[in-house]
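Just the one chain here, the form predicted on its own, laid out as structure tokens.
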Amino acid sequence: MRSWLTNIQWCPGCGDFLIIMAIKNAFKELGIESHQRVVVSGVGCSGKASQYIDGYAAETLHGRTLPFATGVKITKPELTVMAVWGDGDGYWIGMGHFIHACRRDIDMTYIVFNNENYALTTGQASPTTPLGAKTKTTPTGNTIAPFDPVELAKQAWCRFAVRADSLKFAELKQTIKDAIQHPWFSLIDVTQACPSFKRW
């Protein structure tokens, strides 16, 4: 059997590795088999995530992961549906879908791989880039304050909105398990390393 690491397309040290392993372990520990789940991803570094997890999967258009995942859940409510995005994909391009997914409160888990930049396109500022951070599009320092997606989700009536850290693997895995078992919409904003472009 071929290892999922064989064709990996992330930089060494990327937090995506840990997030994927936490997701895979959560599914295993909850006994959710590959034919019982679907992982929907977008565009960006996190976009490959759906390819690295056994089961039904879809890699969708930039910013359109949540509407696609919503359609899957409405059509096949018996499936465990997980949507994964990056912070640029989900909090900038897909912001409208994010807010309304919180409001609709359909049973699915939304995990954001938050590296605070657009890493796939070599490190532009994203909606979560800290003030003062120097990126390709903010060479003298970011002047736009980042927003807090967890608080924003709560304001949109999301009942499960939490922040996690990819380096705290056991906690992340448990948080993912809790989110999957939550019978409504759940958001996990995962802070992660980006050794190639996150240098703040």
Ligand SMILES: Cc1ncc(C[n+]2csc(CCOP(=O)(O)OP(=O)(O)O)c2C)c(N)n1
Second form
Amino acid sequence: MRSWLTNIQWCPGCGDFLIIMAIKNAFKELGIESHQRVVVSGVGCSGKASQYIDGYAAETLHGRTLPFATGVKITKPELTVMAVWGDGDGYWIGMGHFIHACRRDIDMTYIVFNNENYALTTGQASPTTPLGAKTKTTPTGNTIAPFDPVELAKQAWCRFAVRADSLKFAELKQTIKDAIQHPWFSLIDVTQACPSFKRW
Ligand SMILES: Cc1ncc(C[n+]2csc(CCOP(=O)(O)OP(=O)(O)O)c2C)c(N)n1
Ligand code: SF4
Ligand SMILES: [Mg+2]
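Same protein, the form predicted together with the ligand this time rather than the form predicted on its own?
To see the whole picture, the full complex is given below, headed by that same chain.
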């Protein structure tokens, strides 16, 4: 059998590796088998995550992960539903879906791979790029203040909204397990390395 690593398309040192290993371990430790779960992703480097995790999967449109995942949960409530996407995907084009998913509070785990840039399209500024950061679209430094997605989720009535760091692997895995077991909507905003474009 071919390893999932055979076709991996991420750069060496990418934080995405750690996040999907934490997800895989969380599923394993909770005893949630591949036929009992679905990972829905968007478009971006992060969007490839759904291809690399065994089980049902869908790589959907940029910004539309949450509506797709919502439809899956409504029609197949017995499945454990996880939505994964990037900061550009989830916090810009998908922002409206994010707020209303918090309000609807349907049971799913929403993990944002937050590398603070649009990585697949080679490093443009995103809604979480820090002030002053130099990117392809902010060559003299970002002048638009980033927002705090965890605080925004709480304002939209999300009862499980936390930040995690992919480098703190054990904590991240435990947070994912807690989020999966939370019977409503949960957000985990995961800080991750992007050695190719995040140089701040
Ligand atoms: C509707 C639409 N708009 C724009 C794009 C181009 N596009 C593909 S990936 C991407 C950025 C992804 O950034 P992010 O969501 O942060 O994911 P990352 O690659 O950083 O993991 C964009 C703008 C697209 N595929 N579809
Ligand atoms: S561009 Fe960045 S986020 Fe994308 S695979 Fe490479 S290191 Fe990872
Ligand atoms: Mg990104």
